[in-house]
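The chain that follows stands alone, in the form predicted alone, written as structure tokens.
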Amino acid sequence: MIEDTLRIHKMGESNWLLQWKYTPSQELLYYLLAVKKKLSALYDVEIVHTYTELLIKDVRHTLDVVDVEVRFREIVNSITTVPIKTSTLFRIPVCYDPEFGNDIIEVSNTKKCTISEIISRHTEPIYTIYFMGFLPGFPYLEGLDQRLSIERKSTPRQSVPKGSVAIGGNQTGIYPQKSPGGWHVIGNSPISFFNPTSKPPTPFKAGDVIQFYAIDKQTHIAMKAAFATGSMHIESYQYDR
């Protein structure tokens, strides 16, 4: 049973972890995001959660914390079922031209594969948002075909275009800014993924889940200026698992 690999840590003052000892999967992710929602309407924190932990930030409380630790496996433990996710698929245009893609290449080569085969294996799939993290609205996706399992780069970038579509170890990911990383860049989409201003900043959120297709370079141009003038709008429909 996930409840049964509970460990609770305090941390600093007011902050708490709860930690599961069990491996990353769907299964658990939604596990997770039940316990969030559960704790989120009890206590009014900020909750951050990862692969495996629920991080409950500035917890005030006048119980002590034997009772404090009491109080949350209590809360963990009345989440008995899990109901069947229904999430918000996205379609995310990419454009894999080395122009956009600078690591395509090199990817091609080490992977001992066309350009045309990574395209494939990269937009095939179905991956699913475990949790937002590095960057605000750098969504951590899970699902990559793992023929394109690479490792990270040894000297990391000191500058990512904005909107980069990258792989690294077991997993891709988007850049939603401009920032070092070490991530092998094999294309860009046209999308502005984070913005400060909006509510919410990002479309995304964990539980989601995102289909890649490829669009060549004159496509990229078009869509990124409808997109910048909200002519047009990221493709997005219920998905029933």
Given for the second form:
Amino acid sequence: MIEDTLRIHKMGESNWLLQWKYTPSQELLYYLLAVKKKLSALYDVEIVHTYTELLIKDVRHTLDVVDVEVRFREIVNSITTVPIKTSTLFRIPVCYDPEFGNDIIEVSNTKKCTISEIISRHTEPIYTIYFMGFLPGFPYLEGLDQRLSIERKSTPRQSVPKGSVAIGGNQTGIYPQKSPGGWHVIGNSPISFFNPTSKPPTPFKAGDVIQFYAIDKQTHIAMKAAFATGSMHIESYQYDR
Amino acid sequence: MIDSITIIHPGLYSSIQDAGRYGYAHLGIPESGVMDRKAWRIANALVNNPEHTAVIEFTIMGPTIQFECERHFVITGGDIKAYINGIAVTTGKVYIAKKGDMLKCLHFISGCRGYLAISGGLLTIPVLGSQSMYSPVTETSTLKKGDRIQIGASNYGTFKGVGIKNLKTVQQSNKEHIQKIEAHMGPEFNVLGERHINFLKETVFSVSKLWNRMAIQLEQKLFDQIPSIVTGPVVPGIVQLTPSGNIILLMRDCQTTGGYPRILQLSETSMDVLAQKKQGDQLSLLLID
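For comparison with the form predicted alone, produce the structure of the form predicted together with the partner chain.
After this comes the whole thing, all chains and molecules, with the earlier chain placed first.
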């Protein structure tokens, strides 16, 4: 099924793009991760995946272009079963106080619901990390409650603070750094999600899941200090799907 | 006392760059690295540095640097007005700086990016496999006044002849005003109709005011509504088409994913040509494949 939708493009001089004409889904995510694992085991190349694509960077080969494509197809077709994954669940504290969640009041007006309804709808789901992109350590999360779906801001904010938790379209995300952004900021997490000197620099991996929980302003301040000094660490558990 | 240089004035946008950061795109970390790879390679060759040695890249207005050690140095890339202790420096020619000497880089006569290679190289600590500056991977994206950079032991003079041969190449590349930017078809090339393709082939484009190490946006637009795509991977050299018709050429500091159709992919050599293009400069596209 999925394998029949594969298209392969040579992108520029040495990059190869594998594209599946398939709806983004968890099924496809785990399939892509299996393909990525297989390719990584065979070749020392950098591979980036998104919702429906795998980019294989700097492929050096002596084969004819057509033969490279055939080889990639063979590898992809050799994947028959995708194991049911055990992954990691991260629990992420978020302060939804309007002081941090600059747009939460506006969102409650637009969506005609109370702030506490926004909080419960945002903290209930278990979100799946599909991939990282946009900013270093920025996770693309799937699982937003459709009742929170909201059009992106017509004019992006020049600067969204580090740790901001925001919603835009059908997505929610966390800004690991200060950045311009067009999503509606509804809260802030005291955790630092990207540290280039840590190994790995971000705790998140594609396929992992996260859940938010609400904290008040005082807890945010205390936790921020505790995370910064290293006396507190991000909470994580084994998660079986 | 360690061998070093001090940044007296950082110039407009000066940073340490090398081959770039590989193996971290899946975490959303850009490649970075020098914009003009040809100029970078020549610079290192001229001072007998290993090929991938880090250099200082500067844009529009160069830095003022004090040498705290004796080293050979060379500037390549765009043709820049520069002085060592008040004596004019020629682009592509190797000079020796003594301890205490002041190198003043000013504006460009042609091009817009310069590369300063110092024999022995810049010994900043690599972060995630590269010395290339990019915040938040490195603390800052640019050099700041007062920054002190340690310099490695010089290999200058260990092999000869490289200088003369490459100097010619440098001068030649600065004089050629190559306007043709080679581009391969991108994954979403097929969103373009014949009319669009002709527009891309026939238009003389100019660089808009939006140009930096992340991307160059062209002034001329494609007037048609092109739908966005599901976010997919991108690399430097990808040409994106936004729903409002803007054409964006992704450069070395570009993001790792994007949601605009990837209509073209620039050739590696075109990236070097583009590295020397600033606001108002003209170019045309040459579709290959």
